[in-house]
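Only one chain is included here, represented as structure tokens and corresponding to the form predicted on its own.
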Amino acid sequence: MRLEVKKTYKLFIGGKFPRSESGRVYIVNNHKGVFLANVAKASRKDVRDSVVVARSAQSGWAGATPYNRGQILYRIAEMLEGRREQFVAEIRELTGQNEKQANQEVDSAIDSWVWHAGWTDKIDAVAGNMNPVAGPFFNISTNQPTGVVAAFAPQDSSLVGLVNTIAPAIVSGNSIIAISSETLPICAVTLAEVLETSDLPGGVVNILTGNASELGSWLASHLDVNAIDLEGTSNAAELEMLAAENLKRVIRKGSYSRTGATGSLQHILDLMETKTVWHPKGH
């Protein structure tokens, strides 16, 4: 007789996999009700944590050509394929779906890396413009990322929920903090150990698990986010006060569907700044 060796999942922050500042774990129990694991539970100090690395991570990865983010985010498709076997069990220990229906999730997830990195190099083409003025000057208008996003994950999904909350954030050059669901969090941190070999640069994309309604208060009013999606959020309105403090964009929930295969160009482009520029015309 042996006693199975349970795994203590533990946040993602800044590449790395701290254990929560607090210590704190809550107990995750699969769809019988039967314990799976002990998962980290994010305190204050996490979060704050978590912003300083994303806000140092930002501009590099901002800096990165829109290629080479395409390349990164395609990476990451081809080691969430490389690792199906695993979301899939995970899933269905966590939800009690069948096979067919924890693989096409994994597919939706998959498929999703592909298409959002199909975009790095193609918003401005299709987004930005020259804009007519009166007057010997080109004005070009062109999308910038915002900066440092929060975004709370659905809370009914194990995985492609948290994926379609990620890309859309990181796509354009932003970096995120990202609230995991609090009963499936499993996928997350799995999730988080394929970012973390996929070439992706620390802090870029953070995880952190625990209570959404205790985290939500202290990213909605920390003056160094640029913008929050409320998504996974069961106080919304709230939050949404404590965002305008300092006019962070807002993403309000359902404003997005978080399901396909696919997402959504407004999405990307709700997490991006306007930017103008005017230039003098030659003779």
Given for the second form:
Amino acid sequence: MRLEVKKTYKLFIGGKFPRSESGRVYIVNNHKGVFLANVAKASRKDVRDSVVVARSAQSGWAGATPYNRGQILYRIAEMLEGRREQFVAEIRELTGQNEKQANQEVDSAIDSWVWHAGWTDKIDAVAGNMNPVAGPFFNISTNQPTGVVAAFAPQDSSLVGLVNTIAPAIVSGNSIIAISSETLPICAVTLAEVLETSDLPGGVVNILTGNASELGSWLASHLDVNAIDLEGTSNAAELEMLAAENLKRVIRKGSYSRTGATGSLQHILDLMETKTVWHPKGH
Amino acid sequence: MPTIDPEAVVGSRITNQSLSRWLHSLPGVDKVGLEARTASLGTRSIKTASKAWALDMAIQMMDLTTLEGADTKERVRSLCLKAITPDPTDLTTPQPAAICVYGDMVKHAKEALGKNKIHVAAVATAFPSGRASLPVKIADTKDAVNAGADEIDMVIDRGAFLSGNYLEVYKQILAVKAACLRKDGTRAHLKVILETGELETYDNIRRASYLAMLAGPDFIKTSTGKVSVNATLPITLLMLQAVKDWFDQTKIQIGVKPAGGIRTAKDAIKYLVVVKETAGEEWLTPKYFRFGASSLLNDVLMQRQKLTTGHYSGRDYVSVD
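Counterpart to the form predicted on its own, namely the form predicted in complex with the partner chain:
Up next: the whole complex, starting with the chain shown before.
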């Protein structure tokens, strides 16, 4: 008989796996209400540190070619596929879904990465435009990532909801601080391990486990966060007001479905800015 | 101001031999103890009112620096304007102690600062390498002083120091100090840069500190910011011990300036804790402690904004430099 190896569930900040700065953990139970694990409980200072690394990683990620970003997103799908069994087991333990349902959720998560990987070099082809103007100018609108995104993943989904929250943000070159579901955080930490081994530059995706209400106001009022996705929050109205104070882009709760194998182009565009260039034409 | 008799301190006539004997009789540095001491001081938590005080003090102790080959008159001017109004959204923000530039930029800095009390510090003596003959170093210093520099940051000759030629180093500091005299009889403040990153050992840093102090500067400074190892907390602690011991022995108070690599408000506060605990509160003033830094100011301003507004600030809310 050998001793069981217990896992320490930690945060994912700047490509590393630190414990919470506060040293706090909280208990996660399985679907039967039995103790499953102690998970790191992120504090406001973990939020602060995440924003700093997300900001410094963002320009490099946005500067990578869309083709390169697509490859990396596809690589995430590959790595996720390789960990399928672990994800299935974790989903079943956490939510009590049967094997078929759990496999379907992992399928959706993988397919969603592939779907988003395909969009990296097509966003501008579809959503950019050559505008007709009354003057001797080329007038071109292109889409740029908005910057640092803070996002609260849906509380009722362990994996696919988180994937459909992260992927639409990073596909265009944003970096993200994602707060996982509070009661279903195990897959989030495993997803972080997948991201860490997928050539994704450190800091582009940061995943925090903990209480959304505790962290929400710090992210909504943070002047260095450009957009906030309120899907998994319970005090969305209050956070919308805080976000309005500093002109953040806001994705309101319930705007998009997060359960499918495909996302939404509008969701991607919600986290982008339109840049219009006037270029003189020859006479 | 009290003066010292170097011969009395060294214990004989100043020769390379006597300097060598004196410096090598200094106690060796306990590396493990020094680093453990700084690590434990670095964990101290400074909050709320103390933090607000520390942030304001850090700004007042700052020598806002631009020392790039690509410096222009305009860049120096914009740095000066930043020093005059560090945070336009909060006019209670204090001003830094000085602007630190190359000698040829002194006149532009002076012009931009106008009647403000902010000093202009100039690096001189073939900064950062210090590889030039003494007449060139003296001319470099005089040029900056004549252009109106309030403070001179000189580098020591590390080559001479490392090869044991202490007398040469000592004489050069004396010569540069003499060159700091203005026509009206006042003297520009002198900071002596030891370039600790090139001195290899803590023992050497202690010796270099004492050798520099013997020549009577106003400050000893860690680094130029141009080599891979710049100011660190242990080195600063070591130099603070040196100035404190020197004060106890001679009643002459000399300042310390760590420079290079201090980028965050958190780091700056750690330095202030080390100053308070090593040299004492007499050093906790811009007159006796300075930070040589360029990007530090923005981080301190962001932390200051966080304290006054209650929410985190971002780089878009402080000036680009």
